[in-house]
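One chain comes next, on its own, written out as structure tokens in the form predicted alone.
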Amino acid sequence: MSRLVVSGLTKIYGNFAAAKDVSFEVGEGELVSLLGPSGCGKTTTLRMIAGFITPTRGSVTIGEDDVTRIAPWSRNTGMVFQNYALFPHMTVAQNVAFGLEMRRIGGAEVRERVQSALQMVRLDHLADRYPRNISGGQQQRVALARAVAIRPRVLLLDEPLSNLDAKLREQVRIEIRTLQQELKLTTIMVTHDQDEALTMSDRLILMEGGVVQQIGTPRELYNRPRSRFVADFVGQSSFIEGEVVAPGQFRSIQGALLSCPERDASGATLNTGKATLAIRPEAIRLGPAAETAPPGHAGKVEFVSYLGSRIDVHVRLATGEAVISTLRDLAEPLSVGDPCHVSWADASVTAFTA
């Protein structure tokens, strides 16, 4: 177990920078997720940490050791790949033992570590099976057992749950997080799935265009996004475009006059000029159309998504703005075309400048 420090990590291919000046630290026993859309640079960053890609510049330090130019097999990192990368001609136990044998560890210790690793992932009863004879979720856990069996200083997870169905993904992510916490493994995980990142991570590193956009706890990124990109990618938001016309006053492009914060998301004074307001869906309240007293706006339901534990209601305000409200319960379900009254607290609004 070791602290990981990434400093100014950059990878340039011709005129294209896949990752630009990426810097962060992962504390001992911490799980940090590299999150972002496809092509944002998160996998390139992970592979530079693993040693599979040589950085153009920057450094990777594990514990007290600069491993930037060290071969992957000499870094003592455990890697779980997206496709598991199990050897089909080897049994489960042989797959888990492979990394240990490559490190020239003695037979008795290999057997002990394989048994221990398989017990951790609750697959010791399948030690003699071949990958083709076990489920996708079990294969994923074999790959995890193989990675932890070598007792890595840092565990690297590359989209580890992307090949699993939704129900199994939820179960396995709990298992991975539980095991990571029990072993106190310093871990970096790459994912594009925000639910995965929010539920499993101590901190998130959100990337876009090869650049780190924001680093923080899941709660910090959700409640205090520093940019429109962060507010849009982490969770869901309704965005209203327009301009600040006076301190605390905002006029949308469609002409609605709304209250706005006096400071933007960065904490700077929100001066007059173009801006965007963002409101989380759980902060938007819906009521009967008869509730016309301010504060609030008349609206009409455009779409209703029933998602089991919640209902997302898409509403078009009378002035033209589109907003989404997340409701936990509707005694009288709204239908498309129904008029309604829309309101939100001023404190729930975040402002972003151009």
Given for the second form:
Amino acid sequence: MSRLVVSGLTKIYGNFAAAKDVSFEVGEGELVSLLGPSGCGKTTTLRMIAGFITPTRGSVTIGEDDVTRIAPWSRNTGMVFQNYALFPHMTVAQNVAFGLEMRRIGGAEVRERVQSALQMVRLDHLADRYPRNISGGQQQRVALARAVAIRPRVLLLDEPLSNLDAKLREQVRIEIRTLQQELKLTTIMVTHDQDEALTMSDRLILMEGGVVQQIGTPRELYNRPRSRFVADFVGQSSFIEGEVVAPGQFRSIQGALLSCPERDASGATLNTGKATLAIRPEAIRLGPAAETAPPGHAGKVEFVSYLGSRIDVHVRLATGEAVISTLRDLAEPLSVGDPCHVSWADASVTAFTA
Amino acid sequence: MSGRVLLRAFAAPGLTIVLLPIVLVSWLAFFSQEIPSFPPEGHSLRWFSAAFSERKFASGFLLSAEIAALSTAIGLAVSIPAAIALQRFRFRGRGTLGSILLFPLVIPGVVLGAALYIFEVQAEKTTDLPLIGSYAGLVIGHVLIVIPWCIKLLGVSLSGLDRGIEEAAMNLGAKPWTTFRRILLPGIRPGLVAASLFGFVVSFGNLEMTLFLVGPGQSTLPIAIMQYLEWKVDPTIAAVSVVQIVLIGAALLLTDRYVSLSRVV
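Mind giving me the form predicted together with its partner chain, seeing as the form predicted alone was just shown?
Time for the whole complex; same chain goes first.
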């Protein structure tokens, strides 16, 4: 396994930049996710690492080798495709053996390595089946075994879970992560699913419009988003738009006076002018309407989503702002139209200019 | 339920019209009398032995099979890269090229044959190459009518093939040629089988165009049959037809075991 360094990677089609100056590093054995909405450049970046797209500028380095101009078949990356791309005319075992044959590895060793790769994904009993005769989840694991069997220097996962149903996804997520850690595979995963990215990754790279927006651990991205886009894309947030009227004082568009941090998300002093406040739903407390402490705001319940392990309550403040609160449980049942007391700690507010 | 009844009500007359001549010809082949008339005076196999002992039919059959095999092979060799290019790449003139390759399908065989003949005459006059009535000229013509079928059938097969599997192969270390040989070709095998079969059948049964291209002494099976009919009308022809029908039918059934023909055509 090797370190991967992507530096200044850019791909321009005509006058459209699919990826702009993308730079990051993936350490040995680390799993890093490229996360973002569709069209953000994450897949383009992955395909440039695999060698299927030639970058306009920038470089890809695996270990000590600059592979920017190296053909895909000589890069020694193992890729798991979104639709698995198993060879339909080959059995499961032949699929897994293909990469080894290409490396001119001898018959006995091929058999041994195919066997161990299939055992790793617990599919050795299906070695002689054809891809069309196994389930989607099994196909996914064959694709993984095929990519891992060649002992790639970097493992590339392209939306590996998007074709699985919700229940299976949860399980495969854990399997892939466990396998990746056991084998210490340097891994890049492309996904548009933030839950997937948060639960599986050591670090996340959030992209939008071909540009890297923020790189950090899941915790960093969730707790210290550097821009409104990040706060919006990773987890839920209630956004209140308005302006800073004095240091630490904010007036919303609807006219509510709120306290705000003195520095914005990037750490710069927050000057007076337009700004947006973001509050995570678990930081917002709801209480009975009669409550006065801690100081807060009067609100009215607009919508209640019961999600089993948690309840999302959409509340409209008396001044007009909409906020969402996540509760573990309701002490007293809240229903639509009920008045309530809304409060949050000042420290839980993040401010963005613009 | 009522839909199925309706479908059968429409399908039945259609099927009857299609199958009736085949049934009648096959029956005729077993009539014992020389002049075909109903009802048959008796049944016999003598026309089959007559057909097999007629040298013109045997040599016509061999020539037809040879020409069909050769032109299908050449047609496939030309069509595989062409179909891939048409399917995979966006280039200027792509639509026009696609239409040109399918053109022989819509040109009447007589027109095609006459045009090729005139071309051969002109070409021979300017280059002195012996083209008119040559074996090569005949094969070239047949390649021409085989190509549209190959392009069409391979195209269907290619469009159903996931491009991702080629990328997967390259990712696993396969160079382009290996990817083509190990992944793409097996992937379009149904199309290849269907294209070979249809190419062969189209070439084997062609009469109109072939009439213009054969040289003296060369007669393909359809031409041999036509020549025979000019002098004689007896069930020998029906027997020859039955042999053809059985061979082609067997080929179709065999193919259908590997490729569902209704899916490809």
